[in-house]
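One chain is shown next in structure tokens, namely the form predicted on its own.
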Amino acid sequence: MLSARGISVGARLQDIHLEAHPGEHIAVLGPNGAGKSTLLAALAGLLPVHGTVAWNGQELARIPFLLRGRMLAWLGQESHAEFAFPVREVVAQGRHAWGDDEAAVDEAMAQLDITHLATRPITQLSGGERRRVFLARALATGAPAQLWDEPASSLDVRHALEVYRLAQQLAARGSTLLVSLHDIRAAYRFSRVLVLERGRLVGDGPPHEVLTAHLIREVFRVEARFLTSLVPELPE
């Protein structure tokens, strides 16, 4: 279980309490500047915080960094690549905390549909392709907690849907996922949603209960109408 007890990061995050359990895939929503990226980075142990972040009851700050890499995987927003490493080498970086595992790298690349890019320099890829490479690197860690900051940004519809399906599959196998999104509709594919506004947690629960017209109007400053209609799905 990944937990936060009263964590704050300056003015960006204020007094957040939450627990994320194995088998949950959680969407993190909020307008620009709400604190979504800050929350995920804080939970990954990448920012100094007031309060406590813990993994299975052990304070994260007391866990050696290498061991932490076996527990938590973090995907940041940036997809920029400065060095022309081959794609496979970039994905294999996710095994740093464990050692080489060719099978884990192969599986992660197949799940993100990038096997055919294995020898390409990452600097020659499109933004969406790079995004999938960095997500595969996080996946290759095998970490039971995955923290993804806008993983579907720059992705086409098919690959975005594959990312959401992958999150569901990982959760079904017992992983814990927190995934920041801008697309409110995509949040309904998740088992739980957290809504942030100005660094504070203002909603936490199943999407159909939390994402009311009132909350959407107050937090996102838009009017919402709820329609029963078909939404894009991948074929089985």
The other form holds:
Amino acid sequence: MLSARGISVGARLQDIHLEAHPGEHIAVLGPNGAGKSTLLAALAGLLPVHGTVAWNGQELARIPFLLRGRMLAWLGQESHAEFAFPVREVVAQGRHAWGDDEAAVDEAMAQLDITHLATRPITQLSGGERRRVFLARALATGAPAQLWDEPASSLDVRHALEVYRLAQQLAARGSTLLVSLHDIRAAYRFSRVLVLERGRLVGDGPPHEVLTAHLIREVFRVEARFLTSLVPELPE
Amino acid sequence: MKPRSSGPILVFLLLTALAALASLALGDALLPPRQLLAALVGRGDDLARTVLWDIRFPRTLVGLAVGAGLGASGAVMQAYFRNPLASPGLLGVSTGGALGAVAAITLGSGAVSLFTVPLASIAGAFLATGAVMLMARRGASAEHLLLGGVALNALFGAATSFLVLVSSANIQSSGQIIFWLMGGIENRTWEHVWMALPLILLACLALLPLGRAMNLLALGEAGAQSLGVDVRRLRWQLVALSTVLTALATAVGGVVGFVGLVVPHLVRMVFGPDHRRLLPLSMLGGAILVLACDLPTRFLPAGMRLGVVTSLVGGPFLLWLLRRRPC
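One more: the block was the form predicted on its own; return the form predicted in complex with its partner chain.
And the full complex, kicking off with our chain again.
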């Protein structure tokens, strides 16, 4: 279980309390600058925070980096690609905290549909392809908690849907997932949503209960109309 | 993520050995193979033994140390700053060393002992290193360090120019300064070898096990930390080791430009960016380049010093490779 007890990060995140249990896949929503990325980085132990982040009751700050790398996988929004590492080597970096595991690397690459890119240098990939490579790296860690910051940005509709499905499948197998999203509609594919506004948690619960017209108006300053329209789905 | 075959490393080792042999054999007094062998085992005529043991060996070993140090330091800087244009001079360490040496020559003119200039150079380099470490300890980002290096470079460069102008009245010391700023490994003694070689060797050995973590760092600091790398410690190790390497290389070889920039770059273009391989190949490649560029300086007019030749050879070669394939 991943828990935050009263964590604050400067003015960007203020007094957040939450618990994320195994089997939950959680969407993190909020307008630009609401603190979604800061929350995920803080939960991954990548930022100095006031308050406590704990994994299974153990304070994260006291766990050595290598062990943290086995528990928590994080996908950031920025991905650097100045050096021409082949795709497979980048994914294999996910095994750093454990040691090499060819099967885990192969599986992660297959799940993100990048097996055919294995020997290509990451410098030559498109933005969406590169995104999937770094997501595969996070997946290859086998970490039971996965924190993904906008994994679907720059992905085409099919690959975005596959990422949401992957989150669901991992949760069904007992992982804990926190995924930040731009697209409010995609939040309905998750079991729980967190809504952030100016660094504070203003909504937490199942999507159909939290995402009311009122909350969407208050937080995102848009009108929500609930109607039936085109909804792309993956074939069964 | 297994390192691939060690073939390239063996080839580079062989080339290093060949370059070292050529460096021992060639010069004003040519030592043909048989004479070289005899002098190596302590036989043959006195002149050959003196040339080999008192002149050529120190020069060759200093060349190896300078080249390996600058090559390794360049590979580290480029990974650290995630910028293939980074080089050992970037953090102000070379210019700090240059300032120290120039100050020693200017102030001490005439009565300069063998050690004064290298020691002053080491002091200057470590002054710069100290400033860099202070910035790194405060948790400055790579971009901050880079800008700090620019500031240090400007500062030390200005002070050096000032000293060069002040000393221009004294022909002897200004000549010495210009020779030193152009870099070179002639007239080196065993003292220079002991000053630089053991520590450079140690620093290189300490770098080799960091290759794997450097691969992660090269793709982003936060990502590396999330995968289990203690990024703060790693950054500290890399800054410390690469500045020590640059400081020592500058202290015994003067300012030898381009090696730290061009060698890791060429190695990466040909053998890929995996630092477990890039680090050893950059060390050996640096040694090969310095020894190879030192050879012609023995036969060319006096102005063609090591620093000039490395830049003359390295520049066009890099341009040619850039044209052939993008990095």
